[in-house]
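The chain below stands alone and is given in structure tokens; this is the form predicted alone.
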Amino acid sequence: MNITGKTVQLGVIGNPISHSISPQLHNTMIEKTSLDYVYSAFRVREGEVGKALDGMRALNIRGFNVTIPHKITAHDLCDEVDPFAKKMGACNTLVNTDGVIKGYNTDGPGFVRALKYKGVEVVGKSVAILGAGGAAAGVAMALADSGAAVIAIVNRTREKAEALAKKINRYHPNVATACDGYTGVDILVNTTSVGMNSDKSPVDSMDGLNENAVVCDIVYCPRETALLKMAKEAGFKTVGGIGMLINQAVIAFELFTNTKVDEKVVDYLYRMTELDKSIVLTGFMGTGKTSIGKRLCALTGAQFIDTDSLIEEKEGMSIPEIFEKHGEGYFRDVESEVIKSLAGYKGAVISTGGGAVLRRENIDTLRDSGAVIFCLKADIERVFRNIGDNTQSRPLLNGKTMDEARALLESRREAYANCDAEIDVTDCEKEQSADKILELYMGRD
């Protein structure tokens, strides 16, 4: 990306924003379209988003997107707002044009435009809402604009689903209505955050579906929740949440840009976020496994597992004190459960600890499971400079000088070839690790 005088500004508000995915969206849409412009991040506290579009105007920045917790007074600041935003009370995304800025909202189009590339027509179908907060609002307000038949509301508590039926119906008259429960769904929507970093499911069945029924979350990580998994298992189609993601952020980079996004573009932004398969990082001590996988996290969205954290929360010890207390066979064998537990797992970065390899079977679990496991390879000159004093958390480290090191790495080798592809990361920062093995994983048969 080459930055000039000539570049257009872009970027995201919101408070926390560090976990933002749309500077990696939305600059690969900049590059692949090959426009002069660029994306970043900007922490914007409550009471300051006013400053933010002062700043906004004075910089002639061209957009904003916006996120948590401040779409609804981005709406009430806005020179002007689109119809759809006027609606919902809220704006995702504010245009300035020479001063004048106008918000958008683009979650719900997001949502319909998801369906779409997955196939899914909304015309003249019944659908089911779980949940009436912001994002419900957002999605039944947007498939009502686009042809929905019947919106049922599901919410625990009552009075929040039927003031949303009621603000649906005021634009599209006996269309959406609160309820208990559901029958004759052809459309499940979860916009409720349950299911997000966990194993829950915000419906017990697919009881009250019908047959050629769609099951879709919003919530995006992991990419398969627990309701899409047993949506599967049941035999019904599915639609993730990341694709809710992408296309609310295409739709604003076609608002800033007035260009057109290619569907191959689309389609490249959906095999780098998607993740169907898991990626797995292994390889010695040191080697950066948890720094690249939070930045692969980064760039994709995905949900970072930890399998040592996992066998610390398990053990309710620290993993120096499991070695100090029962050893490294009994260690091994609880590193083995914990691995068992994430067979199955879809759109997560996992990393393991350096000797999960010495065990044939977790590799094979994991890869039967349809991960692919990338091992890092660094020497051992690296790996002490990345452990630095801190050899104490590495039991089988902790008292080693550099040559008995770097024997117990050459003892490992035969088993981290074992893995789908090496990278070597002796001389690479995180940034480059994680950009090589986006590149590998994409690049897949």
Ligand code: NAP
Second form
Amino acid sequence: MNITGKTVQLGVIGNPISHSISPQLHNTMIEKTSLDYVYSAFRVREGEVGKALDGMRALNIRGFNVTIPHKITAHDLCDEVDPFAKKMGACNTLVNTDGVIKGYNTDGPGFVRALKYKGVEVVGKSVAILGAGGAAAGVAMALADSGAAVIAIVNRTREKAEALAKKINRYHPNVATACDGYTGVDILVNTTSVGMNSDKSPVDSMDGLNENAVVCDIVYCPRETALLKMAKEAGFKTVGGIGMLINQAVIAFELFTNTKVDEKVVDYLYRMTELDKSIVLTGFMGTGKTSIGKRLCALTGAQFIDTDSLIEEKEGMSIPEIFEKHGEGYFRDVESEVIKSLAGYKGAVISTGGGAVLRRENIDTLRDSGAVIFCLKADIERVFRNIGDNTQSRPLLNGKTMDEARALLESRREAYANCDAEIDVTDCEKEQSADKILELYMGRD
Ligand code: NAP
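Mind giving me the form predicted together with this ligand, seeing as the form predicted alone was just shown?
Following is the full complex, with the preceding chain placed first.
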């Protein structure tokens, strides 16, 4: 990215903001479209949205995305509001044209575009929405605007479902109803937070769905939620939550830049974020598996899993304590068990201990689950530089000279060569290594 005095500024405001993947999505679109823009993240505290909007005008920042908790305030403070955002009473996108800030809401339209991307038609369909929170409102209104014939809203708190149905019916009379259940459904959408970072499903069965129904989840961590897994196993087509996240960004980008984002760029965003197979990072101690893994998660929004942490949790003690109390053989057995338990994960970034791939069975387990295994490789000087004085937490390095550590590293070379790809991180920052891994991952097959 070549930033000059002419580069147009974009960004996202929210609090907290560091977890946002909007900068990755937008900067990727900027890179792929070769437009002269740059996109940053700004933490804006509650009560300071007005100042942020003044700053936007003063600094001639072209566009902001707005995330939690500022969407309603942004709607109330901008100069003009697009009709859909007005219906929502909330804005997630602000466009500044010569000091006039216009607010939009691309969340619901992003969901509908994600359906279209997967070939799902909305006109005339019978929809059931689980949940009645902020996201449900956008999804329900956009579906009604797009021609859904019937919308059943099922929510734990019935009054919220009733309020949302009333809101939809104000614009689309008799389309929405608050319900305790549903039947004859063509499109089921989970908009509750149930399933986020857990294996819980918001429903126990696929009852009430038509034969060719589509099951959607707007939760995107993990990529394949328990609901989607259950639906897939029952033979239904599924649409995951990452599509809504991508498409709300694509629509916002189109508003910022007055361009149409090419389908190929959208495909790229899907591939970048929809890890259909887990990425496994292995390699010698101190090669940066955790920091590179977390960077990959920031780039893709994937879930980070560290097998050493799972082992410590399972055994209720630290890794040095496990080595001291039970020895390395015992540790390796527990490690293999933990790796087996990860076989069902799809689309996570999994960091394993450096010795995990010494056992062929572990490589086989990971590969059978479809994971792509990357081995991080660094010379021993870099390893020592990364680890610094912290050798106590690494029982196999504790008290070792550099030559002894080098010999241990050499003894593992053959096992590391069995991985799908080796990435030399000796002279790379974590950002470069993560980019390299992602490019290789996306270019596989
Ligand atoms: P919200 O306004 O807080 O609404 C949460 C909804 O989930 C409410 O309907 C709530 O029911 C229901 N819920 C929460 N816990 C539940 C439980 N244990 N059992 C049954 N229902 C439960 O949140 P939101 O902003 O709508 O977000 C909801 C989810 O959508 C989050 O996971 C968020 O990450 C995801 N999301 C995804 C995208 C995307 O682009 N893919 C965009 C926005 C949001 P009650 O009314 O009874 O409390």
